[in-house]
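First comes one chain, alone, set out as structure tokens in the form predicted alone.
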Amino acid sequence: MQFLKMDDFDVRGKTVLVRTDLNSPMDENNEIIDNIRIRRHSETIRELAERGAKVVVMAHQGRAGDSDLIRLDKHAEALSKHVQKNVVYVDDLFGTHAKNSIKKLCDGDIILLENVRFNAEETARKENQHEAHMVRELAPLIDYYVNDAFAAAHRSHVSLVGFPEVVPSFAGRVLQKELEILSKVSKAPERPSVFAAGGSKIDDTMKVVEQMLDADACDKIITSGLVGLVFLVARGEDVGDTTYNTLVKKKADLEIPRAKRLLARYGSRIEMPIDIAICVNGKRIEMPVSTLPTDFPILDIGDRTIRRYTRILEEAATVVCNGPAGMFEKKGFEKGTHELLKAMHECRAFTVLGGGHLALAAEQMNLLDKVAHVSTGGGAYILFMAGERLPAVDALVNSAQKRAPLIVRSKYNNHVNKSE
């Protein structure tokens, strides 16, 4: 992936549009919950401002029809705290107010434009995104476009793929780090390599399992969550009507044929739970898989499975984890997720955690900053690990190729700089 990076440009005195992903969980009062994405993007924004850029931040929150499709004034406050510099909220996206605010910027200033998803074209336009009104209005005012929104990189939205068509573009620190680390662990990991496949995003996670096994990018798959249950059913276990109906409801049963094929080809490399935890009148009860079926819902892996998986993790050099081991949000059934996260923290391996629920669980245990890498992506993380192309990354690659003749050596930092 030959895209340009922040080190490749002298941004002093330049107006830089930075697309971030500040999409945040909301509390009961519709206030944003501070999270890893805001903290990570603040590092990119702070660096650009310290290097003398006039920084214009662009982001989204929520989606059409949802209650969390809100203004970004509180996001500006959260960014200000982490950037340690005032981030001015502009309640306009590409109208007169927004354009005048951009023109008035001084070196080192930072503004945050309004929620890009207030603009219908952002998600509705399916082709020629560079011709959208937002791009036509803002592109003449900016020198460079920076995509730092890895978590949204799987979307072909205007703010993600339109600007690289018409403005010199490069990756921010978050996007760059995500692609470098995930490329390494999915293609050339230190061995032994273990992929811990859990959670409830069955179809995408199964694609990752298949991709990593077919590419010989991992030595062991340890399964839990609904993924583990799918493999147990594929092996012929009867999990009981209650749990099987849950698989059907989440369309996880559609992945059983794929699980059967993978077991036939890679059976010895795929580890499945040997005991599970069921919920009986709200209490955690453990039972061996050999005693299934059960009429009670299966919500976690059991102690014997935890010990078995912990031994595998202790011997690993690389661990990639996607999704919790069970319903960790329910008291008594967080054990599998917490114990595996603890094992990943204590083992010698280079550990990568998928975003979303797993990051939340790690934060609950104060482990978020104690593993090698926690991805900011959800869908983008899974799709990249599954070998899928990410449209926003392709846009950066195409931009770099298009502008190759305009790239010269810069005396400023001995890196690449756009010739004026």
Ligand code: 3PG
The other form holds:
Amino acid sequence: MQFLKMDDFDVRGKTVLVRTDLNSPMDENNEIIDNIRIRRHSETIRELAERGAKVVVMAHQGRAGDSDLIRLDKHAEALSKHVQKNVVYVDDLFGTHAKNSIKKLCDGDIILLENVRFNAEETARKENQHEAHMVRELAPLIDYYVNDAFAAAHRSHVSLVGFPEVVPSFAGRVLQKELEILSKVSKAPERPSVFAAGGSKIDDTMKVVEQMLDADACDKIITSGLVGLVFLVARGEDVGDTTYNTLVKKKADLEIPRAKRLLARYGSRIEMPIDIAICVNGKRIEMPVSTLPTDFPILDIGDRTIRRYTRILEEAATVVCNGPAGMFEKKGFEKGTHELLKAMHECRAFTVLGGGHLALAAEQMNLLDKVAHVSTGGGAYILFMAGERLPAVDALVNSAQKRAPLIVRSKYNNHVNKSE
Ligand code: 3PG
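With the form predicted alone in hand, show me what the form predicted together with ligand 3PG looks like.
Starting with the chain above, the whole complex follows.
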């Protein structure tokens, strides 16, 4: 992918707007929970500050109408801790206070602007995003725009696709690394390659399964979670009314025809649970798939399935995983998710995990730094793996093409000289 990177620019003395994705889970007291997004973006921000840039950070939190659409003062505190430098929170996005704060920055200073989603135009504007008020007000004040927000790259929001139209733009470290690793494992993985397809984002996950099999980028798919149940139903198993109704509620039943097609074409490559764990009066009870149906909810894979999948993982050279094996948040039903994560950590394969829930489970098990790559993305990760284009990445590619003649050598490989 031909976009410019942080090594291509000398940022000393320049005002750099960095779009990050600090969208974070909240605890019961409505406090943000520290997470890999904040930690990873801190490294990009620290590098820009250390290289002498005047750093203006932009981010979103929550969605309109949701209780987690909040100010970013707590995010600034968390960033300060990880950047190890004061990140000043500015409670304005592109008004006089924000603009004056940007103009007053010295080399190495860092500010965090207000939640971009407080501005309705951010998500509402569907075309000519570069003409939005935010871009018109801020673009004249910045030299470069850095997109580091891989986790939001599937959105064509103003702050993600508007600035690259009018300002020299490049990818931050987080975005660059995500695209490099995920491109490699989705297109040219070391073999044998295993995709552990779990979780409940069923339509997107089924697209990834299809894409990986059609592109011959995967030798085995091990299914669990709702994905595993959809394949079991597609094979003709009766999972029972309770579980089937859950599939209908989550619109997972709509994926049964696709699962049937995939089984007909690639049956030997698709592994399904051989036993499952049901919840009986809050307790975990395991049963073989051959004894289905059951009226109790199916919340995890069973021990025999865990052992079978573990053996497949032990043989793999590449493992891509996108969702938990069961309802790991519920006591007693974390076993499948935890055991598969443990197997992924212990196997020799290059392992990539993605999706917020799985990253959380890996964090609970203290495995975050022990697998090769944990993606910061949820929807963006799944869509990218499914071969879909990411509008924010396309915007960077277009920006690089537009500015290609302006690239001249500098002490950092290449340097885009804005004054030319
Ligand atoms: C995410 O959490 O997946 C990203 O921050 C995007 O958030 P969104 O789904 O609210 O656009």
